[in-house]
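The chain below stands alone and is given as structure tokens, in the form predicted alone.
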Amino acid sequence: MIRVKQANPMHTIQDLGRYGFASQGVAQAGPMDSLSACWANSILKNAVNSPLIEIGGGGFVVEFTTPVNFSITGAWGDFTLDGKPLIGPGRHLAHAGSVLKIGRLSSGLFTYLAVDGGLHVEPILGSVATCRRDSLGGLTATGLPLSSGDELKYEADQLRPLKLIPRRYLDSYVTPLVCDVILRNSDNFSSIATDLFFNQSYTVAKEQSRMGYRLDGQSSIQSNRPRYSVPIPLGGIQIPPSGQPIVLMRDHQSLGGYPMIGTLTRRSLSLLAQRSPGKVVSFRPIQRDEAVAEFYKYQQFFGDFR
């Protein structure tokens, strides 16, 4: 099993999400960048939904009591196994009473812990994710994250040697990121609010949480649209009276007032979740048939992808 001895507020049990349940004001939940979360079981050949171990900001210690084959994926840093350096987002082994620490992170928000079949953690209306807000999911099922002395279990399967995710499908987390975003034409901005949201650049606010991303932009955008609730997707860009964008992550709410000039990709929406308070951030167009070939060709790859 895994015993944890060091944790915080922002370590937490997921799985693709929560999903069929929106009616009833139940979020999603699931990974905050659910491409880094698919490559850490698929490198391992899990299913791609198992429960695994989001780990927000680092400072994330545990022991593995039996051998067993782990993966760790997303934000890097300075993480060790027993001490020694691992040398890269991949597939790596740990013998029984292994300690593996995740220190100070260089590059993310997000870094994922999986292991060889799983975690086995119980489900809650049909998944582990923990979601603080609904307190629901994670290892009490209570939407607590995970804190010093919890126990994970698991059951190894045949250990195998090293194996790194390839460089090339590798993504940084500290260049200026352009977001794809499928534009949406109910919410009535005009043709000058929708140039001047594509033709700046927005930087990261401090305010991020796993509700959503503040970004500020030099110039504020505008909506003629009357304030009513509708629903709201994941990756949503609602734009507030202050005129700045509010991008809506996995614990958002089923339903919102403010307009929405469009919503991100899937991919973009896993590289924005990366993105510390400072970092750039654009925008451009892109088609909804392009955007959902991407999503499928994410499909093929792992097997799922949400």
Second form
Amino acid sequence: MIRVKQANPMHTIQDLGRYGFASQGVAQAGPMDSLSACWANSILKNAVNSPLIEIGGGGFVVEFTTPVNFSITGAWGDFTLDGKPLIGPGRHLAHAGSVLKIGRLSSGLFTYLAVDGGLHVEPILGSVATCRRDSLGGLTATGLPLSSGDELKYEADQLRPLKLIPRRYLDSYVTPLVCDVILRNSDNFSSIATDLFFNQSYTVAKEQSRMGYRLDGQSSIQSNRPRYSVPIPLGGIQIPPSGQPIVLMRDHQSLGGYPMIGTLTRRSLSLLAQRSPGKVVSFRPIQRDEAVAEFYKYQQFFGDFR
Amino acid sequence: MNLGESIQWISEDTIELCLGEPVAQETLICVEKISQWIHVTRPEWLIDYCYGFGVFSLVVRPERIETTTLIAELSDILSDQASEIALGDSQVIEIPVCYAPEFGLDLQSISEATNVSVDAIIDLHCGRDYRVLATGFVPGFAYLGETDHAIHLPRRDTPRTRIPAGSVAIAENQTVVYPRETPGGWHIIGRMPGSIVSLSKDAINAKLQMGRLVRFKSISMDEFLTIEAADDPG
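Could you switch over to the form predicted in complex with its partner chain, since the one displayed so far is the form predicted alone?
Complete assembly follows, chain above in first position.
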């Protein structure tokens, strides 16, 4: 098993999320960076939806009680296994008593830790994804994050050698990010507003949570006054009266009243999730056909992708 | 029915369907038709769905269904006259509410803003049936409409950071019950005893389901405490 030695409230159990209950107001939850989460399971040949650990902001220490292959993907920094630096995102090997330290991050926000065969966690409403807002998921199914002393069960299969994820698949999480946006035609943004949205660059604001990320641009975007609340898609971009966009992340509420200018593609959403405050982001429109082609590519590669 | 411009893909896997006026009976019947069809046929290409004020969204597996097939299916469902759907108006859901000042935190300020006495506000709130116009936001939350014109008020300028679970509130032309403690900007007029939503391993059981009729009944503090004690699982 994995014994948690040090944790903070941003360390949670996740899978690809909770589906079928949005009409009841349940958040879909799941990994903030689903690309990295899918990689973590994929490199271990786990089922893509296997329970894993999302480590937000570093500062996580665990001990493995029995030998097992584990994988680390996503945000990177000062990570050690038994005192030796981990050489990169990919599949690693823990011995009985090995201690893994996810220390300070140098790039990104969310690190994913999966083990061979996946963690054994009981789902609630079809998922183990931890959602504090809904008090659902995690070890106790009540939405609590991991804490020191928690024990997570796994059954190790045969052990395999170290294998790294090829560099071409990795993002630095530091360079300016261009997000692909599928436009939404319902909220009547003027062409001036739309042009401004696509032509200026933004920085990621401090207001970041699993519900949404706020972005700051030099000029604010004119939007219509708030209207009735309508369903919000994952990655939807709201323009509140402040004129500064909010991108809706995994724990977003099911309905919202602010006008929406468009939706981030799933790939862009994963990459944005890893951007810390101050990082530069801009947007470009993309045809849905093109976005779907990319989505299929990930689905073929990972088995499923959401 | 030709869906034409009322339908659009808003992400790789989410399609949005505008059904019309949020409070119109025809819109609610369309919602009921689609929801029933989902419950009965459980399409394997459908991952999730959500409805809010005139807009129905479907999260699908795009690799399992063509856009044209999807639009044709939805058109068929919505234009199906044979299955005339009733909204189940004979069964009105009754919600007991204690409007005591300890719970009705904003009754006094509403009274001042609207020039309606506190007693009259309570009478107006209890005096009519409401329709569940949308569910969601958080589990168990339902938007009910419409309230009497005399007590229409915009939301509070500054939302409260904590509204107690069970609080009954009004804003604009609607009334709601807060399923659990959350922040919120609605005006609080009372509290219901017990809980409005319960959870099992595989299901959410919410008292207020889409399209149903709801009525509030004024109860005393004693009645509130009795029901609350009986409902307490501990």
